[in-house]
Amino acid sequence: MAQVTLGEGNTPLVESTRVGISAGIESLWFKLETANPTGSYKDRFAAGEIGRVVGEGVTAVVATSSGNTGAALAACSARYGVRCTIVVAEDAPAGKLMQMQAHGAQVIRVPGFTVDPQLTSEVMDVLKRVSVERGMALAISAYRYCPVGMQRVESIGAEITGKVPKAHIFVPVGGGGLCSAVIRGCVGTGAKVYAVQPERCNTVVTAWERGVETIEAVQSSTKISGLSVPFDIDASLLVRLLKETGGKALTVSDEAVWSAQSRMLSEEGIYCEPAGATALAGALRARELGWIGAGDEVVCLVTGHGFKDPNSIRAAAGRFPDKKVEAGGLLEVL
């Protein structure tokens, strides 16, 4: 395996100054994966997976992404001379698409991908076939497809518990790989992990509530980019790990996520995309449900930077409109 890095990892863990106090959580922390080189935790995965690809002498990679995996793979591929093709959903955020393209990746948008489970499955079958027939590595940030790359993601759990050993860790869930990695990175520490999923794409939570590991495909309607995964990739793995470790799973509405994002922007100074605020939405709901107490140490994983989804930032900024005044009227407005 080749030594590949963008300088990822060892991201900041910062304490809440306002949101935690108002929610009755005395010790609330944010793990800022936004500080990774391309702005998301996916850099950890990309470094591990491109390291495997380069080490095996493969010169091309094909991937699926809602945006962050694609941006990380495109950057890592550019750095190490690997050709990169990425298949994305039709409505992938502009910030993420520009990142991929700026790094030289070929981007292909497919209507219905990540929304319709049958169509998504068909796309995956095509990519698997192309990967085999053309000698391209298939890079998907999931244990099911790329366990080597996902092992690098487990460092998140180790970094958190190295500073907050008994943490209650809230993790946003799409396919289930990230949350599974965090759980594996926390083994033996006493930390407890909570999977937070949009209620409009509730594959993991439904199975966890029923006490089964069989994942039923859904027609996803969530607007939280990155968390729309309508069928089982690592979801069944995550449900099993939650059961084994005493973790919990809960859903939040898209509206709750946008509200959490707005609060992180205006009350904590943390510039994140909606998926990056989903953990906080989950922590706030868990506090309301009594799942965590006032004295518990809570860590929310902030997975992606605000520049990834400019539309959501524009909506949040609209709460604080600017004013245009002539110089003579400035004193009165101030």
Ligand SMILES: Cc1ncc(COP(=O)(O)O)c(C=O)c1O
The other form holds:
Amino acid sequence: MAQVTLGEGNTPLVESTRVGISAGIESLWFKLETANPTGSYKDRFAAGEIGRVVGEGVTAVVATSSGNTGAALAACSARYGVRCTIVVAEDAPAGKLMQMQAHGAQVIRVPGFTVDPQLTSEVMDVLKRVSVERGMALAISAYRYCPVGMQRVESIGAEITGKVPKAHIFVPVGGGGLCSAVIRGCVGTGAKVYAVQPERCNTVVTAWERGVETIEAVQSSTKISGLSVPFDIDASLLVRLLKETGGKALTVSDEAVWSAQSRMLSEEGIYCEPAGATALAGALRARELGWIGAGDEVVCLVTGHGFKDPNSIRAAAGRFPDKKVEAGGLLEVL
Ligand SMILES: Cc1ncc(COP(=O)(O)O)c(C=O)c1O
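Please give the corresponding structure for the form predicted together with the ligand, as opposed to the form predicted on its own shown earlier.
What follows is the entire complex, opening with the chain shown before.
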């Protein structure tokens, strides 16, 4: 079979029209991973991982996901005839759940998963056991479990530095796999990578600030879907890579993320979910802290599409209420 693909990658890099100017960043760019076929960067991972699975003659995959990995795996599995089961957090956003189900995956919601470190780790252990006993591939978008799929995510770094070699790249962080992949994709360039994590799930940032590689588990309370990973999966790897390459890490509040999402929507015309606006929240904070200067070339990764998380879009849309007007009254209100 030819290479497994959903048609992912080579996503657009568009320049900011308004937020950069008002934030004092002359050259601000957005890498639109939302343009991938299922609406997130996870398509790169899914194509690599399902490619491996199909190549090994395995016909079933079991995965954990906050929703985007699941949607990408479900689509890729549908395309290549693989049976797909996905365990997600109880409150995974509607758009992501619907996508997985529409592609025919079996979705299992587990209360406490991705929030409680102990419970999350127990769930992972059950899945590891099941995958071995039943001959299913275990798909988790992290180097710790699936290095083959993650290698395909490294292309993001190469695509950015091919256009902006000395970019300051801001990346949203949950488990840390994505940011690790971006760093690896930038090796040999002048790029510098910044890991941006919600302050209510700050595994990576705490370790980076203390200068240690040991990750302390946290009770996560962030509401940013996709970024709630309460213990070390690829976090220790990411802290090491940041240290080796001179990268930095910083937190942002959930409120700052929602505000950045709202600005992406209403000032940049970019339809993204909250996790997809986290990099911008980080870049704005880094500018305030003086970590980046006015003349630096800044790239924010927009990792997931707005349709994934309709509740967050509804909240942003609420700032601009509609009106119902009879045809005869139009002239008056226009
Ligand atoms: C939209 C989005 N952005 C960023 C991330 C973070 O990736 P990682 O968990 O590899 O740090 C995720 C993970 O699910 C995601 O769905």
